[in-house]
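Just one chain follows, in the form predicted alone, and it is written as structure tokens.
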Amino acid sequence: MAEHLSQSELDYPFKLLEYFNGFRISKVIFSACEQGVFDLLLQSQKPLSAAEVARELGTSEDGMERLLDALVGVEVLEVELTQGTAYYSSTDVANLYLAKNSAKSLYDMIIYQSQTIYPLWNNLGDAVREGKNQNEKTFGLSSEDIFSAIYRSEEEMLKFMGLMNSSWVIDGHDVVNAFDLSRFKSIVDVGGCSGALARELAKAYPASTLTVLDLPEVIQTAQKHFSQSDDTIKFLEGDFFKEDLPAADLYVLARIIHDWKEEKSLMLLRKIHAACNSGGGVLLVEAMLLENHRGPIMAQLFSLNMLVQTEGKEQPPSHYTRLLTAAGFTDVGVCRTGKSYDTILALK
């Protein structure tokens, strides 16, 4: 590590100290979202003092002032002093991504990170030592059936589906346009959850039919809580590991393969190959590691998250290419989007 650092960094470890405090920054933003700070500031239409924010949200003035100051420090809020009183307002980024009702809100992602992922990461050391997820230690749930843990209650299912929805709000456009998919007239989003990615596909390829396939309880929750009045996508209940897949030209597996061990992933890809129409294909969407183990850091952190929560891991493109080839697919192409998630398209 030292050979990559400047002399000033060796004299005083600014970067390391920034990393050490990373979890505190996360919790500052998480707490502000959970308490409704960004929604209040957006709705107020004018800067508010810490006393006003505290009164509206039912918190202590001292605690809220410290929280607001930290949000200014990380450049999420802005502040101006008027006659000795600090008045706080949201930045454009906070209004767009942190307010609950914004069109691009990441609120659901933040709630899931704070209330589910953060507790799991408290046991990261045990996950590394044991090489298995920490659902049992964190939540008292079996480490074997990962989606029984993820979907352990309707509330948790909604949180997880909200997380997926948030992900495709910011990454969906890049993912569905990474390759030209217009030739595929029937598309099945396998494990498509809330339908958010399928909606992005429907927007990009209006001539194609889009079907979301997922577990019955997921589909029912999606239709109840995430359906839109102008939906053109269809929903289909089924267990894609246990039941036959509908025939289609293209199958989308977005953040699916990374959940499972290799043998289970290969079984699913072979099943998709068998059901796929001639000339069709499969689109994998994953956070892909670099072949040289040097990043991207986001994918490396996601891979650790797979360790604490699932039985899978993130992989470099060569791994997915090998799996797809073993399942019978050819013409494997890789596209790095430059964002959180990359794509691989393979043909039958």
Ligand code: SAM
Given for the second form:
Amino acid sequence: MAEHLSQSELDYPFKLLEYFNGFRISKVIFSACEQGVFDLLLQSQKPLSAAEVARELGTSEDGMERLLDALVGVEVLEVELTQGTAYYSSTDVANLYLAKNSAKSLYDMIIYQSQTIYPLWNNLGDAVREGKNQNEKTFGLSSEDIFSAIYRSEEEMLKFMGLMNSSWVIDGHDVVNAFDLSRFKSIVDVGGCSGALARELAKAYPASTLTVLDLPEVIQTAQKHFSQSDDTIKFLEGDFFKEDLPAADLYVLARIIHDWKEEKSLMLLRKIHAACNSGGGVLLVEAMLLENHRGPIMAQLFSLNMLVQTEGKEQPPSHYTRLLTAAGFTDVGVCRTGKSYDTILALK
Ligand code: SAM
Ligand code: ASE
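What would the structure be for the form predicted in complex with ligand SAM, given that what you showed me was the form predicted alone?
To see the whole picture, the full complex is given below, headed by that same chain.
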């Protein structure tokens, strides 16, 4: 698709057209994941025709052929012709990231994007007009209590936790190694959800103890559905707005501050500062905007996502630095990873 980009957009708006069609490409990948196309192609070990894929997955042959052709069009699948029949196979990237049970699967991220984010973004125009989230219009739920909307059913809680979990498959390593955290012997991941980031921290810092603090139902679901046989991390039920926090050397706040209005974020940071051991600190993990807000495009899009789903927004490092300083932290250091999530370390 990008082969025409050297030509002027004024002669023919190739780039604009590609962007308009972005939602179609998203849905092609989402539907293929949901139908199990990538899992089937991985298992089969040999290229399959559209008729074979359709038969195995119980779909129409015509619909499946068009879907497979579009996946070849975006280079997620490959195709070869044998005696006039097209045979489809996966690429290494699809096998690694799109198959459900692969080591680096983003399947759970895709399911949440398809089934929750996509309907919310259908109301993006209203979100922009009203300046508030669209939980009420999209799902019939109060827009005030954002996590009771996000966790509106057991199934939704599992899907959201799956989304949170899958991010750290691709971003965990860079985030936990952005700063040397080995001097912090007790680490609490505040709002740590399924425990995925805490597991990455435990791997990188085996001499530190890792505790995941989250709402009681989230902790119970994490233990039931996301625990691993070799887990060294601990879980703690609590409400970080209503209850005292445990003492620790380091508090990790990953994708927490961006959920809330400034006064709530500041209250939480002050509480963390009060509970923190001396010489300790706090590590923020967020998709940070550039200071002039001109990128990265992922952070700009995530900020719109925060608008449709929460009460927060994405921010540049100077905003977080100001909050951390107001809460009493010093020695604020920023590390950009160059990927989706950046980090800030501040000390007490
Ligand atoms: N830190 C995780 C990550 O980045 O993958 C999860 C981030 S998620 C956007 C926000 C987390 O905060 C959820 O796990 C949610 O359950 C938790 N949370 C929200 N309100 C909370 C509260 N009042 N007390 C404790 N945890 C809370
Ligand atoms: C939150 C993060 C997310 C709250 C709601 C969310 C994400 C999706 N919904 O703290 C993850 C990052 N954003 C996107 C668009 O995937």
